[in-house]
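In structure tokens, the next block holds one chain alone, the form predicted alone.
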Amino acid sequence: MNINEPLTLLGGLTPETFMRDYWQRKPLLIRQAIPGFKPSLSIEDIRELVTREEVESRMIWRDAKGWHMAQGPFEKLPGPRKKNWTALAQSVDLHDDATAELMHQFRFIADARLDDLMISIAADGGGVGPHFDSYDVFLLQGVGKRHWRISQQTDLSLEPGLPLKILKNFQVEEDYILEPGDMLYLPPHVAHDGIALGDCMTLSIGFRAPTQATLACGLLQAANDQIMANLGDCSGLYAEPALPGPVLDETYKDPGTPATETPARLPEGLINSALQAVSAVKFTPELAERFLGQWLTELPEAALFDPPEDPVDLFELSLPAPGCLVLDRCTRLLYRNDSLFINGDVAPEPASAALRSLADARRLDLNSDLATTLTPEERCMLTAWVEDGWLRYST
């Protein structure tokens, strides 16, 4: 993607300008971000999708008794005459190729931040109430109209005792009516409330926003697994192949320690020994890379692959050759320097130019010069990915 090329998706802004001036800074309304947009899935398709066990879904409605929320799957949704309800299907990109392709239009933002595409359908008056998200979101109107009211208020206090997070004092600053193809970008903590005007579908492209606690705990777990791996225990999530690190196998010794009259008191020597041991652990970029690479490519439970009955063997192809390799919609592939991560695993081969190109473009043309640089080991690895359904060979 040329980040200096104006995009209709961004209202004529270049990705570079959008990221500099709007990302995590201020909202942006984009009329006809996708002119004549028609979603690949209909409202009826979403009604069917939320009946499936493998699809994370919710239904939210409001009546005289207040707000209500239920978790799916649902045997059926309310009929066409029922108002003031909405149903949300999470991670629809895992279930539909065209939806995944739509989400990939936002890859001017790093894959490490891109999370999922949620689709909500609603009857007249349906919505989830005035609220805020802790992450960035693009709200693309798919079917019908939705009335959005937004505010950059600092008061984010919530109504107590409700099954969902509803703002207590929502103060409208701007409002818009979005039609199919219109899109609204909202940074984190911008208050918003969307109300369906008749039957409605909205597509939400959301982004990961891990807390510092999440990152710290993950890095500490990675350090623990590194230590255990270097002791020969490879049961940890991030242990194989082990990263270089300290081998903390010396046992605690305290020769010359005097007899004590306070046996229940923790010894200072043991305290100091523990601190000295942990100080030997180095939190390096490589350790953070290992944690983030595996964590960010971990597959959600809803990710299902369909391995081919007769997978191609890349050793049988004389490169360059017709066709291309395409990552499955559920596959997550990231790299940094020489490290390559796929679907929660450390790839057995380093991130060569050809493999980095596959990760960035999510496809590799087998008739390209890059394809001819694939080593026998890389061909073996890619063939295994094809056999697992992670990668598809397309002619």
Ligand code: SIN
Contents of the next structure:
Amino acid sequence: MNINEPLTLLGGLTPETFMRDYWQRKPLLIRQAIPGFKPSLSIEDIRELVTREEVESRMIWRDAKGWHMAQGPFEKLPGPRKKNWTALAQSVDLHDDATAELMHQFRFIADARLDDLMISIAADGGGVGPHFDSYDVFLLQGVGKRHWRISQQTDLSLEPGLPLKILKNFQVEEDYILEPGDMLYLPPHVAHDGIALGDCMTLSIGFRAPTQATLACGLLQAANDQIMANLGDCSGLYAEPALPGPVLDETYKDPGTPATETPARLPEGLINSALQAVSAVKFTPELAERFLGQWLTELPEAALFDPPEDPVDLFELSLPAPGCLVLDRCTRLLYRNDSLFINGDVAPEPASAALRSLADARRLDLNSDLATTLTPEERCMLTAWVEDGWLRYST
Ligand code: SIN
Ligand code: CO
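Since the structure above is the form predicted alone, I would like to see how the form predicted together with the named molecule looks, so please show that one next.
The next block holds the full complex; its first chain is the one shown before.
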């Protein structure tokens, strides 16, 4: 993607300008971000999707008693005359190619930050109530109209005792009616409330941002696995292939220790030994890369692959050849320097220019010069990915 080219999707801003001036800073309303937008899935399709076990869904409704929430799957949603309810299907990008492609229009932001595309359907009056999210979101109107009210208020206190997050004091500052193709970008913590005006569908492109605690714990877990792998124990989650690191195989020694009259007291020598042992562990960028590469490519439970019956053997092809390789919508492929991570694992081959290009473009043209640089080992790895349904060959 050319990040210096104005995008209709961003109201004529370039991705570079949007990221500099709006991302994580201020809301942006974009009329006709996708002119003539028609979502690939209908309201009926979403009604069907939320009946499925593998789709994470919830329903929120409001009545005289207040707010209610239920987790899916739902055998049946309310009928056409019922008002004030909404049903939300999470990660629809895992279930529909066109929805995944729509989400990929936002890849001017790193894959590591993109989370999922959620679709909500609502009857007149339906919505999730005034709330704030901790993440950035693009709210794209799919079907019908929605009345959005937003506020940059600092009072983010919540109504206590409710099954969902509802702001106690929502003070509307701006409001807009969104029609199909209109989009509203909201940075984290901007209060918002979207109420359906008649039957309505809204698509939310959501982002993820780990907490410091998640990052620290992940890095410590990677260090733990590195230690165990270098002792020859490969049972750890991050153990294979082992990252070079200290071999902490010496046992504690205390020759010359005097006899004790306080046997219950922890020996200071043991305390110091523990601190000394951990100081041998180096928290390097490679260790962080190992943790993040594996963690960020981990597949959600809803990611299901459909391996082909007659997979292509890339050894048999003499390159360049017609056709291309395309990553399956559920595949997660990330790299940093030479390291390549796919679907929760370290890839067996380093991230060559051809493999990095496959990760960035999510496709590799087999007729390209880059494809001719694929080594036999890389072709072998790609063939295995095709066999698993992670990568598709199309002519
Ligand atoms: C929606 O109701 O579709 C959007 C939910 C949200 O405001 O985050
Ligand atoms: Co929200």
